[in-house]
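Presented as structure tokens, the chain that follows is alone, the form predicted on its own.
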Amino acid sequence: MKHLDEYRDAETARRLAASIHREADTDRRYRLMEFCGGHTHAIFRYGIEDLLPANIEMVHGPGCPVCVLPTGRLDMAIRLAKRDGVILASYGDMLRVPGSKGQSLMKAKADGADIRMVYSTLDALKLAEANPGREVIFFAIGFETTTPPTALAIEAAAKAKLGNFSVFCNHVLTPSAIAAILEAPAVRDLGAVEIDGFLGPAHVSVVIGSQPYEFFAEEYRKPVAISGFEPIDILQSILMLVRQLNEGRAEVENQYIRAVTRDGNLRAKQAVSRIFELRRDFEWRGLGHIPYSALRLKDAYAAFDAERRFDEPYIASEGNKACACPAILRGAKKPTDCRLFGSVCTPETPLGSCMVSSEGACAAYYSYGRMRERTQ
């Protein structure tokens, strides 16, 4: 397939439903987990439940990193924004992002904090070395897709001798967060979420390739299908599941080979081990403190650090407590099962991150799928 039309034809789609009705165990039941947000969108906009046989349950997962920051390093980066001569530059999706009492960067920003929505990291540091009397800080956040970009800016920066730019740094990793809901699958509050297989995440898997799956396969005895985000990507990525769970196989399949390969991105997994550590500790909002699982600035960067430079403590705290974003991103409750859902909270009044984020697991339901079980 070279074309975009292709990884949508119907024809090739009723294809491989049909594959995946006839190949399905009908005594058994099959709980895939997408962990990507873009993956949760696709399967809700292009209808691609309506397809699958009724035991066959997409469960869904963490989705974004942007779903996943715990409240206290949002608080963090408002304080940061509050302070006397910064300017703090943030992506877009984090803006709207509900901090603890309701607070939000879009909030800090109508009460007079200095904060701009870039683009690229690039763009921060154009504010840089446009504002020389202003510290500017950038809001760093992302899984390994976005974390190659930081790590070159940084590099930018001492190059240039930026002295007043500098990162708030929140870039955490897939794998943990994989392992952490593989090695915890019940929990008190949030509830059980039994997995069988995996759908991997794309973006990620195009930098850091499909080796580290390997070892979910091999230890915890769960298939992986590395998938693409068109519907064909998504329904021959389920079927690849389905045969590997029928074999009793547990392997890492990679059905995106047009992108991802065993080894990932050279190049840029070079950028990020120059640049960054692991930090001993880090919070999840939903999966708790997972050990390892999120990257801090190495010594010789630390003047880039905006944590050490400006000794911003974190705090832990909690956002709304009737929300049941942290369940969700466990893939513990589905979004409707949240009472705050579509009532008030909506896209346009949210209340969680996962209905803030584009790639939020209740943004989807709520743009594509909130009517489905009512038709049911």
The other form holds:
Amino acid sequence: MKHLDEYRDAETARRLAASIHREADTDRRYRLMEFCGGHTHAIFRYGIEDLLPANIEMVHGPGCPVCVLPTGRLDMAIRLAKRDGVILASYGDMLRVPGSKGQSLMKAKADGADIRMVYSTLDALKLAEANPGREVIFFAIGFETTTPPTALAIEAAAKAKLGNFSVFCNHVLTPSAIAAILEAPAVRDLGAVEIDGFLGPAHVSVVIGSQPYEFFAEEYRKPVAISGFEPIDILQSILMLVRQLNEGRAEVENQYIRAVTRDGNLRAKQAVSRIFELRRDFEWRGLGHIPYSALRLKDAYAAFDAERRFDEPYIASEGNKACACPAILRGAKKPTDCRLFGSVCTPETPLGSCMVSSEGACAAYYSYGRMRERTQ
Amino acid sequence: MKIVALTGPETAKVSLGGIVKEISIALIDDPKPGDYVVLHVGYALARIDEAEAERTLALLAAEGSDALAEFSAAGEATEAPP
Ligand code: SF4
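Alright, leaving the form predicted on its own aside, put up the form predicted together with its partner chain.
Everything in the complex follows now, all chains and molecules, and the chain you saw is the first one.
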């Protein structure tokens, strides 16, 4: 398949890996954080770490939307779903995430709550059209990639005067999370790793462009390489970062230039700014409270805001205390550092969010990495 | 994902290796059949820029042959990447 096979070619991978081996300076370490869960998944799936010299370490970042949603917000979704007359529409990967007190959307569904899995916001709109007597709430989660689709759905509902559709908005912002990781004081408290460079997300950057990362490169002197999702993309981006670090540069380079521009997708950004505004504060799993790191609906669209419509309070909850997801999401711990990993906590019986989504570090380790570590 | 047909002002059919689905093209400018797009949760987020893709592939074609030859010549079977 065009635009796919080229970036999975084994021979190209060998040549890139040879360049990385030759150019990586054996006297130093390269700690590179892939922010995005899609990259984490691909790195494990294709065994990228096996191709790298030992002094290049991939640190898995918090860019897994399912993983960073705090338990308290999930609890809210469960309570909303249990209300009379409500249909909660959710992306599939949220259903098995553990909330507090052993709850999950899946369990709520088994107990009779009407929870429907949707693939796209368009499906959620269709549910509202087909069920005029019910309240359809779309459980919106995700970074800048899923926000424009939510914005368009709200706009479409407003235009069609669809009075029974609303959105429980949990959209969060990538640059805020990167800043939180780089902010030295906060990081010192939480215990985190030193990071030398970033692999910038693919799809998020398609929307926001490469420009927002320029601040991190300049202000924190960390090189960034925006990378596509295929194994060749990732290897080429790692090589770009090695070269930048060797040369003492800290710039934003764009490996995924076939889809990412400096300004991103203007249509998408405009749709988002028509509907959403910044939230003053949002709690992230693993990163804590980050000011202006999430979005909420503007007043003009208050009628479509499930939080205002149903007056459902946020009650903070720590989730399972033995779960190391918070530290893993900051790159401070590896899944294998968690004593529940692989024994009590598996993708079939997840105890934390990082084990649920295929983009979560624990799930990726479990599916692809565990055997490797055992045989080493 | 390749756009195979436009089905409405904001919808299109795309194909990925024979699997065809309907997606929203409301977020991209001037979509046409034959365009490759980046797809996420049912929405095309961008069109793949063919010229930039070719430039990337040209860079990749030139990358690392000498390094790989060096590793093979040195016979560093244990050191060389697999
Ligand atoms: S293995 Fe399970 S319990 Fe441990 S950190 Fe990962 S998700 Fe949490």
